[in-house]
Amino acid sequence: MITEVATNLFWILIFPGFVFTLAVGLVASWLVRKVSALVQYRVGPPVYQPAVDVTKLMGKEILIPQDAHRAVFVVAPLVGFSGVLLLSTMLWLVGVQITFVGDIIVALYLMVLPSLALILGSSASGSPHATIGAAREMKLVLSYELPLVLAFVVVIIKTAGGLEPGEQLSLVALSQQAPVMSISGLLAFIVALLCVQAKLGFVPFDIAESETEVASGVMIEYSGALLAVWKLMQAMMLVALPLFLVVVFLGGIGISVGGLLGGIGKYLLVVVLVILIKNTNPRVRIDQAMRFFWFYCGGALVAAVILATLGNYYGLAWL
């Protein structure tokens, strides 16, 4: 009993963890920040500029606002945090085939937990700022949740054939497929991505945040360790969510030398693209999110479908 539990201990906390995640989501968010600056002509951070900022903030006085709810608003990024960990956690655990079915489903249910702690902690800060931007976040998440959604249906549709019922909902079976070769999957895996882009809060869907408009919306309120907390997990995100995109679309990250390697890549070209979107598009406004989603990714996602099921009943894999 004292085995088991030190061991997933050592699973959460050390490797696949908390630290280790933690490493590759600051290295991650530093990749941003640099390939960013080379794309406007500057020179960007150093390769440490990310933990420096995280220690800088740790070390800071928290100001909790006079008329914010002091427990809502201090809770919050805790409850962000843990999503995400546990979300990094168990899918590195993918990569040595320690699952349980219906895992997707509880990954589905992590994903969203971020969004949800940013929308109780900003709403609980008093701050008008905070609230608009508290609205627009919730307006996003009601916007690209469906079509992430949906995105996954196609995935399950096309793995159908050659998984048995209860496999369908396991991400290590779904990891040995790679639903992206097929137009179906193509088009799921672009909305997945676009969607994706929507949840780390990154341009053109940085509307929640929007300097320049709300000064730093949900985030204006927090200070010291709870807006450190906030980066960590913001950075972890940059690790969970591309790596889910690649277990569920790219067809994993395999144990052996070529498996790791080929997963390492995949998962540098996720984060490329997320990088791409992110320095050629202008920011939108909540209503054009909104249009964009629930119309053109949503409609996108609805041909996905009838694509998928029609290759799945006529065995044509490439549909």
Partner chain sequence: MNWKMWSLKKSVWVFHVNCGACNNCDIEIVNLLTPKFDVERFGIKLVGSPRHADALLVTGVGTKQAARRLQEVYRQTAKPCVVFCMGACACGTGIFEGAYHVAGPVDEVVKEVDPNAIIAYVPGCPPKPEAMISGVVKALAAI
Contents of the next structure:
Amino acid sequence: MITEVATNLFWILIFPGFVFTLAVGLVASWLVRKVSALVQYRVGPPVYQPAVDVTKLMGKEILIPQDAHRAVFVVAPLVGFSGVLLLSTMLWLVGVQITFVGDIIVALYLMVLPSLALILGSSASGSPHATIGAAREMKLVLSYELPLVLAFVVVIIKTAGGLEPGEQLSLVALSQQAPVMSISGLLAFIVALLCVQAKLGFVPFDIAESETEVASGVMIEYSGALLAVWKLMQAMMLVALPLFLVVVFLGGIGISVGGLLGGIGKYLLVVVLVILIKNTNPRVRIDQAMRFFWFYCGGALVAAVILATLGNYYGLAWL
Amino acid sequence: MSETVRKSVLAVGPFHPLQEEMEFFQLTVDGETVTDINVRLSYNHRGIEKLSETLQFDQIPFLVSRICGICSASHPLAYVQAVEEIAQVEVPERALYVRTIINELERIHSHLLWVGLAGHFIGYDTVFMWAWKYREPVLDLLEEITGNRNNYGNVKVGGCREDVPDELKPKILAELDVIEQKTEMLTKAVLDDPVLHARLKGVGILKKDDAVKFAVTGPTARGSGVDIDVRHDDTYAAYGALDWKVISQPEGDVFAKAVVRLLETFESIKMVREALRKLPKGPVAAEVKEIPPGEGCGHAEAPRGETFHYVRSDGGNRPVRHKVRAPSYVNVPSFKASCIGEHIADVTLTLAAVDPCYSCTERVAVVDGRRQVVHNYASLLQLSREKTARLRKEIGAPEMKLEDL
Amino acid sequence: MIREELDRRLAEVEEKLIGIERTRDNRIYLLCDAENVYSICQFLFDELALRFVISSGVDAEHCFEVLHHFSADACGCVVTVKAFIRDRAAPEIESITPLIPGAEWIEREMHDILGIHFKNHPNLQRLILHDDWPQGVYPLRKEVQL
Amino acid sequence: MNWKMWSLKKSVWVFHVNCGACNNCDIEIVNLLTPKFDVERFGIKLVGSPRHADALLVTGVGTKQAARRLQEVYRQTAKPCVVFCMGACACGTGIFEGAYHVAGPVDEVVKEVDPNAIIAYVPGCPPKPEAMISGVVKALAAI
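Form predicted alone done, so how does the form predicted together with the partner chain look?
Let us now look at the entire complex, which starts with that chain.
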């Protein structure tokens, strides 16, 4: 009993949960800054920079604006952070086969949490600029959630043939498949990748908070440890979201050495794709983003659903 | 400005990494269209004109070069020309050439700086980084000649303090070649880019008669088809002996102003080359014994327009009145003509096109009827960039490739 | 417009002037009383199409002087209208902003720092002194010491 | 040295306040970001909100109109923070000493709000970007 609790705690707090995800996330966010710097003829920050940034913020004073709703203002970052923490732990554990049926739905919910927390926190801060940011974030969530769910529907249809009825909603079962190797799966993967880009708040979807207009809308009023929690949350999302794509679309991470290396390769592939999109696109406007996600991505996914169903019916795995 | 506006502006701080002077622009909008604009100065008022009355004629160039960091060659030049007019000093010819070289180098780096910032305003941050990278060698040259990257303090009544050493000539010429090549790339990128055409043309038009009414100068006027240039009209230093032409564009929009600045950079490079070649031998300063009573006007063409100094002397060793007019002082009020009726996405860009010493635009707050801040600098910048992105899409422009630059 | 023509046209307003000074080849000072300044500026700006450069306010010993500098760019000549305001207690002069919108700021500035009142100015608010600056103190007057 | 100080030195987020400068110092500060100097190498980053800042780079003499704004910004900055007086004007009003619209050097203005403020000085007109970097390094080594 005690050992079981200890093991679970270890999984959540040390490996592969909090500490490990954090480490990977901080390195990933360094990668993002470094690549951008190289494009601009600069050297860029050293590899430990994101970690030091966060450590420093932890030691700083927390200022709460006078007009802010204190409780919500303080709790919001923690909510978002715990959402990502749970999500990443769950995803890593997929590798060691400990999970429950239907967890893909839980994962989807957990993925919305950071955005919701951001909206809550910035609306609570009482600053007009943060409010503009919150409104934009809200519209953005509305635009990309639907295509994201549809993308998973494609995957579930796609894998329906090979799995037991109950297993279709389980990440472990899904991670054994690589639906990206088919047309419909590839379409779904591309759309999901763009949704992840938006969730990470990267160009071209960094509409709510962007590094170039550093006034950074939603987070403008946060300082000290609370800001650090946001930064940590963003770093961990940089791990959790690509990992989710790896698990669902690319066949997951194996426990063997080869599987592990392959998994790391797949993760890096997704991250590099994200960085490339970030560095080669100008920012879009919020209504453009909505139109893009609803019409173009939605249309592509409807086609993917049809293709996947047809493929199942006729037994054509490549469709 | 009402107290509410003030407060929200303070609370959120209209500050930005690229912020410069503290002017506060207050825009009134109707929907998305600007209907009125009001400016509050004073944040940067240091009382230079009064201070100047307490300093000696020879000390004042150091004071006036600190009026504006980017125009720190043209302000002292305008001042000493006013004093030389009172004292009837014959300035040695070599000094005139040295003044020309310093002023044109200043113009090159100032225009490159503007190109970078304009890139930043429309969302091409890479252009910003690159233009500033190419600007660095000019500052290094100025440092080698005068001893400082900015605030050269190189002119004095009767001549110059530092000479351009002859052994530095080859280095300056070599650097100029590199700068010319890079500027050519930037210019090509601007003039050929369909997105920039769509984004900048027809935006923030300052009509020719408005330009005259608001008495604008420099590239702002020349972009509106008013081809005035002090260097040409009331020629000073060595400009009369050099071969160059005044660049002007009739359209009056942001694009025209960008074109004027870019083409002027080439003229400046050409002028520095020619001035170096013709640089005569001789002393760089004449002796000035005393400043007799009298009054004088001096003006010089700064990168942003005409710098005007009026000096009155009563025969003592300090002026009794020294009036300074920087180019932005007449260029900035022209926003009243160019911004009203514009979409707010274009406001930052229109303000930036004047190069108002250069980022006062970051003091912008947009208010609606209830006097609440609805946009700040960041969101305006955002709108500006979104418009670029939208136009890119409409035109179907290819991604901007790094190697294009 | 060549220089000779400028000289000829300037003679048209001669009756409104106290005198004309030519300190150097291309510097012309038109001396006048405060009452005539608007009509002279109107002539220079509308008829001769000179460019308005700036105004300087000067605290001279027995009067205030307001100098409107104009530039004749075609011949590189600076034409200055020098108006004398003899009433030191309540200095007042006609505003030229209704004629030249570009003069708005400088007239507000002179109002701030010299205390000269500009009649018919559309918006004579404080421009460059800070919000708590005491009323009635004009820093550019000679009696104010640093 | 405790972890707070160590990390503060390795990751300095700066916020730039102009209170009546001639633009030279300001341009040199922006220059720090550009490829030639690239202070992101040292973890120095310009941020857009004083709440995120560890250091205020103050330029200019502190005119009477701008001084109150500087005090407001200082109050909004999360402590601990260092105030850097960039350039001769900020250090001691420089050539503008005694002018009627100058509230005083930046350190006096800040000390009106917080007598214990940590203030560092980088003189020069303008300080060269190298001097600014070196000033920041030295100031951080001293605390």
